[in-house]
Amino acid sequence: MEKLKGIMPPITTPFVNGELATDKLEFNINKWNKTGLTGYVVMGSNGESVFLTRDEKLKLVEITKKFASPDKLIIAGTGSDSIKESISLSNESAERGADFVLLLTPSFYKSEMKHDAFIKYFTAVADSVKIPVIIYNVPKFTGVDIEAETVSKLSEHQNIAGIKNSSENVRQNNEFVYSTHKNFSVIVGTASMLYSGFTSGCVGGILALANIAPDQCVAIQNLIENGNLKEALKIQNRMIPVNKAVTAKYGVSGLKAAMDMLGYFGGEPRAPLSPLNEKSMEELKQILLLAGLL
């Protein structure tokens, strides 16, 4: 199993009026594929997967798949609480050409999900996946947070390639990575986290960012890699304001009307998210602005 590495976005989902939009992706992904970015996240927070159907997630896959360039590497948001229905999802998902799936830790019964359990859906889940599967952590959605570890004792399966962190805790990245089995990835899950996480260790980013600014996000990686961390700084401080509103302030219809914006197809959010109002899109603009994005 070569090693998980490299920038990656967990990408939108184009709809029109409500109905998955292919034509849209693969406009989208045409854009994408002349980037620095290693590959594409279908069914991530970003890609709205808790509003599609099973049919639709196949078909997401599927589609991402067929547009991509060969290089590019298909990630597959599988993970459901039931170990049985994120087994059957993941081992379809690679059936129709995901080359990794990413699980979130399951989280409905929270004050039950403490190591012993992590343990017994990841090791059951990756004992019976076709391929690697990547832990995701994100306590701000979830409620839950993942134990350095419980990662430690799992980065051991030959079958879990790395975890995907989307807390914004330096130390627990640092942990992450000091702590994990050599061949397993420490993966960035916020741009916000994208300095720090390289020059502490990690080796990507799976951002929302990166749908709407890769170029940046990718330089930021080579940078760091090269030495050259004043510049990696400058760059990341003027994506910040950025990030902050594509994911915690607007979310994922701010994301979309960012990526309208810039040139991509974004769209309306899937029902019950709303779109943007007038007074909120003025202000993203002046932040795109301001990056020097627009």
Contents of the next structure:
4 protein chains.
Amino acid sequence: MEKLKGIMPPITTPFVNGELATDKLEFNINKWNKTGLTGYVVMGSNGESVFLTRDEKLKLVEITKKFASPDKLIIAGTGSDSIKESISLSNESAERGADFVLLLTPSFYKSEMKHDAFIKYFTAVADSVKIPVIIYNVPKFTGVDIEAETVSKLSEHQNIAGIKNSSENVRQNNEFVYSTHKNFSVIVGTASMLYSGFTSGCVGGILALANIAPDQCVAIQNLIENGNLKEALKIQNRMIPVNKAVTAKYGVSGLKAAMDMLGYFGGEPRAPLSPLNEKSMEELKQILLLAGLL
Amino acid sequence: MEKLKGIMPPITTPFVNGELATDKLEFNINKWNKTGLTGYVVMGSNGESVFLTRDEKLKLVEITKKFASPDKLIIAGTGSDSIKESISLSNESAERGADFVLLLTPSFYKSEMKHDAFIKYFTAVADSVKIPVIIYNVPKFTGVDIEAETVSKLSEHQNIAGIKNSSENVRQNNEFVYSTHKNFSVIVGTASMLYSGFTSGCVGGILALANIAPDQCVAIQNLIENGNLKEALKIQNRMIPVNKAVTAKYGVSGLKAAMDMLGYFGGEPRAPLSPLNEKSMEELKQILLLAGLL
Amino acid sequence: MEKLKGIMPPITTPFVNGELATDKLEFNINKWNKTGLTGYVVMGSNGESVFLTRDEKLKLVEITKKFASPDKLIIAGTGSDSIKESISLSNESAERGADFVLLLTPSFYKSEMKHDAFIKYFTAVADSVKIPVIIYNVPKFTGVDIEAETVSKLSEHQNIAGIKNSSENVRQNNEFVYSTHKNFSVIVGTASMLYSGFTSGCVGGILALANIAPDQCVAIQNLIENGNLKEALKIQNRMIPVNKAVTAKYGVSGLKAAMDMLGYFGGEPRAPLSPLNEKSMEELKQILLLAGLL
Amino acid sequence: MEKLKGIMPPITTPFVNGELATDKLEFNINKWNKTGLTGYVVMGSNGESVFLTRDEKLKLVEITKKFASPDKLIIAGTGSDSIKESISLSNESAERGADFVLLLTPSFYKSEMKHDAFIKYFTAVADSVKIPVIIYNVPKFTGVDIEAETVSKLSEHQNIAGIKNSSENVRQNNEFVYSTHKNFSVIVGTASMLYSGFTSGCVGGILALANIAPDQCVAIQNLIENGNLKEALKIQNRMIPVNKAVTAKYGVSGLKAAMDMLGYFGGEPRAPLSPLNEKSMEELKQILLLAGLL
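I have the form predicted alone already, so could you send the form predicted in complex with another copy of the chain?
Next comes the full complex, this chain leading.
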């Protein structure tokens, strides 16, 4: 198993009139194929995975695989609280071309979702899935957080390849890096952690921002790897307001609106999410202009 | 549409060796059939719904309907963030005998899950589901909370029958009661709110505790309706430690252990949950003894 | 020691040009003296205690005692994290006429502020203060919460008279009532808990709302004590929106604005708080009108 | 005004039998005087400031100034919610030798403590204090958080020298750096942020860890300034478990116990805090051994 690394967008799912629009997805992937991105995450948080039916999910994997250039990895978000269902969706995704699966920490019974439950869950799933598994820690959506001690133990499992960590806590992220197996990839899950992550031993980034600014994200990685921290930090700081806009501030709706402004197909999110209103649209435009993306 | 009321347990799902054990469910239902419970909630939080596959869920509705005495209502927990999937699972549950569906507030995109999104979600689902819909508010599991203003508006919908409110916030609960349509049922979602709920206008309780102490729960309701608050409060206060034990303290595992102690079939929860350890088992036993249940 | 009971406002502190205005305080107290309130809390959360210097605090006790009719109890908020300082301020308040002191749970080192620390703190203070002590639990301001087990133990102390509980959690409040010594007073700390508290064994209320609606608060208590729950609940429900406006929604600034509208002296809060803006002022007015207070 | 920078411990306050022990403080300061620390913070969170009387606070400033070598800066923690009191305690601290004052964000009325209130508070205090002011943001103790937009505006004030930021959120910290005035110092408030802070433009650290590992903290800074990130990260990662032990895990009690183990005077914390129990003491020892400090 090769070590997972590089910049990957959790790609948005294009809808037209509320239904999957595969031609729009093809359009976006064709653009991303020309960049230095190392792969695509389908059915991530920014893919509105929770609004998709099971059939739609599998179709998405299939289509993304079809349009992606052969050098791009396909990572499918297949986790749910149910071990049974997570295994079957993962394996069916593998059959449709996924190279890795990304599994949300189980989270419904929050007070019980601690060390023992996480070890049980990820071990059971990784034991039965045919492709390598990536842990997905995203406290802002799940309300639970995984500890370094747990990740350290899971990193010894042969079929657990890494963690996507969407927390902005730098202490926790550093703990993940230095306490895990050398073949285990710690991947930052938000562009706000990109610079600090790469200067501290992270090897990848699964970033909403990479949907709209793939070149800038890849540049930050490359500059750091070449020792040019000053320039990397400059781009990083320029990107923070954009990243904030397309995540915490305006969410998926904002990300999709920004895609529309920047030559990708964004479109509307699925209900119950709402598209941005005009005022937010205008603010977003100013943020993109200020950052030099528009 | 008759007004939904009375005491209903969110029934636990019995597993033997990790698989659905329908004979054990029959055994439990036969016991509950003899009580004053008005119905059964399948696939609720205490039913480990999140660990079940879609097929298992539908089978559960079918079996519960089969064994329930004809006077008991069947309420199926069918909600997820996906409007499409919530509608289809609800309608298929209706075909298998469900009288009502109970729908969790959508919760993944927490910061967007406010008034507008809730109105959109519940309206869309209630418009397309053949049986009446109950809103399910349970902040401790979802990390989101629904406001009285939103519930008030939704209570006007002809196919939204009520709310199960599992928050212990008495102010919020009172707001739900006095700001909603007269045909709308406000149902407390935890036994710790039973006394205060029924003295403030609530008409039902969907209570983990009703799995093991159905008579006591029904008695509290009846005593309050007959004006005997003093006696109702006495039972209520005696039950609080038990309720705490089978919810906040030991969760579903505790509830199932208590069922085993009290002549029902409890059994083990599904992974990644763990059964109670011996020390907790002993403490639980003391709590049941002290409350006079054992 | 007589059991502490009845309705008491945590009185606001009147400022003119940012300085204590004792004549305005006299004006307000003269009005409150004519009501069924059993006492006055000075230097509570609504008294902007945290913005006062030590000298101002002692002066406030002195003046309130001077203007209060002899049958009204004086309760002084004197707690801080420092045991030494809490004792000395409490005893100096006693010398100036305070009958009880109200002590915030210590809260700075949140993760350590649990059972042992609370037992140590309240025991040390109660041992050394000449007048009885009331525990003050207000999680929304302190970020810590005291458990029933702790309150139960503290209720055995001869010089700890009760608890003011400003949480809206009805389960916790009931636990306080049934697990504490019979001479110990459980007092609700917000009007939203008034009805549920009094129907569950609470004996008093220290309520922001009592600054502006003393008669309604007293009426709820009296109606419940006389078994007229229906009428009590009616007033309670009418008061909830007002209570929300002068607490969670607009805070002290809203309470002071409402006082000005209702014939008391409210005035401006001290910086860094700001007075209500015009829009909020108008909304507040509508809320008071709707509730029949204006 | 010279730009504030370098590593400074928020020094612990030594107590013997619960009373200030000035000889023990002298002993510690003599040891710290020989290190590369640039100054001492008295009455910080680790100084148990909240347990001290006003007189004790002023005495602490006086004594620290007396024993500190002339090249060390004296920073006094003087903030409270009261503007009046913060100003007077700050100016009296200045008279006793403080070079800077460190002011906690006001925090009691949490929901109102946002942009406007912070601007009002810090402007009012900075206008009236004779020495420069440092903002102190520590959400884990205060329950409030200050935004970059607010800090940016405050950084324009001539008498506001910097911010001590004890959050571990790297996005927020970077925003503070790039959005504030060039003379404004962003200082990390916890050793877990030291490496990431200094590689992103922070210029100082006020660190509990610097009480017991001043040389290591200073080394991290120097290595980063000389471009040796690899070595800096190595020390950083070695220190994270120690830092966690003397902050989040065991708090001030743990820090004091570690001081005793490492040749400083630690002693017991003041009540209501408790000294470490034997088991924790043993664990702490192992952590210090593993990190090579013992």
